[in-house]
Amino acid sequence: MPAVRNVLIVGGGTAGSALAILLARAGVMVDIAEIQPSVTALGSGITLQGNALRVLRDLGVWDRAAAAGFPFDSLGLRAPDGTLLAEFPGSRTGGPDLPATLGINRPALTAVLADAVRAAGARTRFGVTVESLADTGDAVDVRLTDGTTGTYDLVVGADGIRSAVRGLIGIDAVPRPTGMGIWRVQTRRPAGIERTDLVYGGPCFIAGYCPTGPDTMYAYLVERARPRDAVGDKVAHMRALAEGYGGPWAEIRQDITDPERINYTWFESLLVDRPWNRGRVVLIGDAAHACPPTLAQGAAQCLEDAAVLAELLLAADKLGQAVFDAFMDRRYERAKAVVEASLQLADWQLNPVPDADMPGLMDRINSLVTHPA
């Protein structure tokens, strides 16, 4: 018998998701409260790296994740003007059956997993979160916003990089921004367009671009952080950017129109001490650790906690401590690593270091996640 009955998971991103379909799959009673009115979500579109391939393919939805997305094997560079500089084969960290990296809109991600989270029979429900926790040793009594109740076995707090369920079992990290910001847009593909390439340097840090699906992709312009009060007017600032870059940036930069297709973000990061609980209270994702988008890891961290948690749960018999420090055992190490290798990459690019060794440790990330976590 797993060591959970029943559990609470606070937030249906990639990481609730992820739990509660594996979790539910085994017959476990599963509710996801999730503040959001419906399935939804914000942004453009997102890479995943072959390790959260990996994790899709545990949780059945690889196939339909690959149709929805633009999977491709290698990484290109190219100069402001975009000459092609390298090209480089992707690492299949996720193993030699899988590609290197998925392109897909966030949306299409969102609603694969949603399927699976209802497949599983798992139950979400919208518009609410949690409100109070009160854990008495052998269960959690939960308060949610709309003034129903419950008692769980376990709480699982996978609400995002604020989240309200951090605060609750007083926990008071906080996300620092890394004093970069991000404008992302939605956008069509250019024809030629079937990898990531890269840029460093022009007027941004980095500008790049990720194929999402047979005719469409997102496009990306890193640059120094402005208060996002003060953003203005969105697509004039970011065509204004894109006019430092040739290549296909000519082409990407026409399209560049509607301002609802138009995202901007800080990067930000965040890593909570182990251990990630108190009591029979947990956090997983981006509630526990979140990076900038250096090394695309973000995603696949949050997958793989969701994996690494519903895999001990289920072969434990009892839910105590030990479980808690065995997740910790496995993920603490690994997702301090890739934290720390992003907010390095983007620290090398605020404030350059002539001997900054980028590939070398771009590499050692890959090495370490092509390990199971």
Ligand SMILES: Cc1cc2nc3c(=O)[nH]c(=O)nc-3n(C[C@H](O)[C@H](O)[C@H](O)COP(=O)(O)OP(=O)(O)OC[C@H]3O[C@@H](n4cnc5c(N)ncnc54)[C@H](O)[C@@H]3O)c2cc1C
The other form holds:
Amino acid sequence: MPAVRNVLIVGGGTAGSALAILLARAGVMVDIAEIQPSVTALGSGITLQGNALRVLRDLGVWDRAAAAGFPFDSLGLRAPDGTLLAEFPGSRTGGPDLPATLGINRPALTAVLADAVRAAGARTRFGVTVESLADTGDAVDVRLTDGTTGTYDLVVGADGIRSAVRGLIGIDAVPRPTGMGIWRVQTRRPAGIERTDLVYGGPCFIAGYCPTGPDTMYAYLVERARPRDAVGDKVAHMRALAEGYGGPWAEIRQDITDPERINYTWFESLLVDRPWNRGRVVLIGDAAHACPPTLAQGAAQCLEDAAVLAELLLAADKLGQAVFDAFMDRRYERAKAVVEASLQLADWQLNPVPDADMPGLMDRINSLVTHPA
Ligand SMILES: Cc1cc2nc3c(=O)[nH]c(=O)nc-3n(C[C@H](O)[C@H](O)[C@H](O)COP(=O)(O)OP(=O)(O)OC[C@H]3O[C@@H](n4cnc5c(N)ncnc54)[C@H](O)[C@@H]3O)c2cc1C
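What would you give as the form predicted in complex with the named molecule, now that the form predicted on its own is on the page?
Time for the whole complex; same chain goes first.
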């Protein structure tokens, strides 16, 4: 019998959904408390690296995700005027039988995961969150904001970078801004864009794009952070920044017309010291570690948390600190390395140094995450 019979997962994002699928499929009773009123249909695109795809395959959703997104196997480097400087084979961090990268619209990924959560038998309760948690040693007594109560063997805080569960268990880590802000826009995919091309330099630190489907993609521009309440006319601002880039950006710029398709946010980071649990309550995903997307590893690390925790819970016959320590032994240093490398890459943009070895650092992380977590 696994170490847990019933589990409450707070937050039905990438990490929470993945854990719910793996546990419910193995016969554990899983409730998800999701604060949003329904499956979210909002969001830009996301770049998923091979090690994320490996977990999607273990979840049984790889074929659907691949069909809903745009898999590719190389990475381009361009000058601000659009000149192609170099073309690299993508790093197949999920193994040789998976592509290096999948671009996908976030709502499409959410829908694929939500269907699998339902099919596995987990129950999602929308529009609620946790009001209180009382760990009695053998279980956790939970009160939700709709007044209902429950008793669970384990509560998992998968409620993102601003996790409420983190506060409820007395962990006071908070996200830190990195000094960068990102503009993202969903556009039509111009013919010929079949992979991510990055530009380092020009008016922004980074300009890039990622195909997400037969005729969709998202493009992004990373600049110094501006006050969140002073972003002004999003279309005008993003078009003005895009003016500084040539090649495929000329066509992308023409498609920056709808403020509803533009999102501006800061880059932030977070790393909760080990252990990520207090008694029978544990954090996973962005609730425990979050990084600026300079390596596009955030969601991959969340998925790996879910896969490792599920494996340990299903293999153990008793839930004690040993399970959480084993979880930390497999997850803490790896997630920390990704957070630190992502921050280093951001810092090299903000504060350039002559000997910055960006390709070397990226290679080291790719080698690290190629080994299954
Ligand atoms: C600008 C930007 C670009 C990024 N680009 C990439 C990329 O290209 N590739 C990549 O791999 N990663 C990327 N990331 C990181 C990636 O988005 C995150 O690492 C990942 O989505 C985190 O998943 P999660 O499930 O831990 O949290 P979330 O996705 O934040 O999900 C948390 C869930 O919990 C719910 N919730 C929140 N609070 C509560 C509460 N109190 N009670 C109940 N439910 C709650 C939320 O509604 C949500 O459904 C990017 C991040 C940013 C900010």
